[in-house]
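Below sits a lone chain in structure tokens, taken as the form predicted on its own.
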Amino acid sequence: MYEEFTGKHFITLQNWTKDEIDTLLSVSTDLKNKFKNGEIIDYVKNQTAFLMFFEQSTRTRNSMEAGITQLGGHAHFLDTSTMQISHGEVAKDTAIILSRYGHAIACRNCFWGIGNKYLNDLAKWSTAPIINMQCDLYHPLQAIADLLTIKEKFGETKRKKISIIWTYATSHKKPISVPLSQALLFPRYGMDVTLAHPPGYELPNWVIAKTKENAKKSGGTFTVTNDQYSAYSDADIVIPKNWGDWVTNPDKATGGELLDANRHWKCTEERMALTKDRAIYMHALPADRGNEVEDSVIDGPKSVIYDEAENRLHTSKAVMALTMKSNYTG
């Protein structure tokens, strides 16, 4: 029934049709229900997934490790600083060998201008599915979990106003992959998407063009604004989150005059009061509390961050159950 998914790479949801994404959501819900009911499943029994991390992770690593264990398989956590990659081994050699050793390769590489190219190099040579655990351009595991959460909270997604809003943060220069993936995905489900950010924090032009195309096809809308208040106003869903100015400034440094000048881009109770009564606040986490968002918001009644984070487990399981050599039948 799901044979067509076996071996399919999961690097960007742009390469998955809407019907395929709907299947992914359906499988996620099924696996979530099975988990809640305490059912023991072995859809990828005795299979191995290699999890390659070029940087730190909490939700992604643990949702993937726990997920494959719950599917009956096993994960190998690979810190790439301890692999021969650190001595210059190329993606081709890593992909060929690891795909002969196991059944999936998942990778997180967020280095600007490098990460997505590296994932695609792995995919070119791997005989096993490549799963993107976040690169410099895409974070499909986060985007699909966000979409599942929205559908759980609202059911119908068409004409829901969802605002992806830049916020101030100092923890590190964060990738653009989360807002980029959300901007590309949400219009495909008929949502009215607003992307709000200060000047200097633009997403790539090709993303804006593709997002407008996705909105036109689905009956949704896409708006870009430098006014955070208009983004909060009458929104059903707000996702206030920081991302770096990679498009206009590839320097790795976090700070600078541009960042400091936009301290006022913060999710506050005052701004949340502009949203609809049943609106929800979402964040991929970790949040830079006190800078990106007030504690009273992220811990408040409109916040669904923990439901959102929990769904990372079940959507990750669905990706593996579909793309690996699985006996999943629904």
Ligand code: CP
Contents of the next structure:
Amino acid sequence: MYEEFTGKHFITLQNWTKDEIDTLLSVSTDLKNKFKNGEIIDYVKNQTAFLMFFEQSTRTRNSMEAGITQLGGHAHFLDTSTMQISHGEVAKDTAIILSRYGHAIACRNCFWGIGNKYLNDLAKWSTAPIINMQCDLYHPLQAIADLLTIKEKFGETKRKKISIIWTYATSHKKPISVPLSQALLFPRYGMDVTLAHPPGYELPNWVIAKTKENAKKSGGTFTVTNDQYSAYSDADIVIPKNWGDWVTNPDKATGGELLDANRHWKCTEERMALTKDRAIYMHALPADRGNEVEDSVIDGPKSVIYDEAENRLHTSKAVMALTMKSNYTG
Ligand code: CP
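Next, report the structure of the form predicted together with phosphoric acid mono(formamide)ester (CP); the form predicted on its own has already been given.
Expanding to the full complex; the earlier chain stays at the top.
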């Protein structure tokens, strides 16, 4: 039953069917229970995953490293600035060689217009599965952990109002890959998805079209608005988070007039009061506290950020246990 996953690339959940994603969720829950019960598992014993990072990470790196250790294998952390990539070595050569040495290649490359192409180039040449640890377009490891968290909190996802809301932040110009992956995935689970942002922070047109198509197929809905209040109003789930204006302005510099003009896009207690009583607040983290969100919200009763971050471990393990040469049988 699980053999069909061996070698499958995990670059975007758009290339995974709903049945495959359901299996990924059930394996995540199984591995989570086994972890809580202290069971020793060795589904990828003695196997190596190479973790290539072009950028910083706390959750992704550590959930992958801890995850493969718990599965009986080993991770190599690769800071790409110390690899021959920095002297121009191409994805083809890196992919062929690393996949001869080990059993999975995971990569984070968020450079706008480059990252996803790089991942696909690796996938073209690698004989091992490629796992996307975030690129300029997708962050499937985050989206699947978010979906698991929502299912744990609500059980049924159909017709839940979930709002992906842009917020102000100054830390750095963040990729669009988190909201993009969430927008594409959640309608497939019948949710009513609202995407709210100020003018200038649009997601690509093809994402809007694909998200509408995903919603239509599953009985959910998809609404795009420039009104943050309507996004909070009566929501079951809110995900207020910053992303950069990459689509309208590919310059990688942080800041500028557009950003400054939208300081008022912040998740506040007042706005959270518009959500349902049992609503939850989610954030992929790291959060720009004080700018994106008030401390009283992110540390408040509706916040599930630590459960969400914990689920990065269990879902990452499920991705590796399924796609690597695994002896997982359930
Ligand atoms: N959410 C997330 O991907 O966190 P890191 O950047 O710390 O990996």
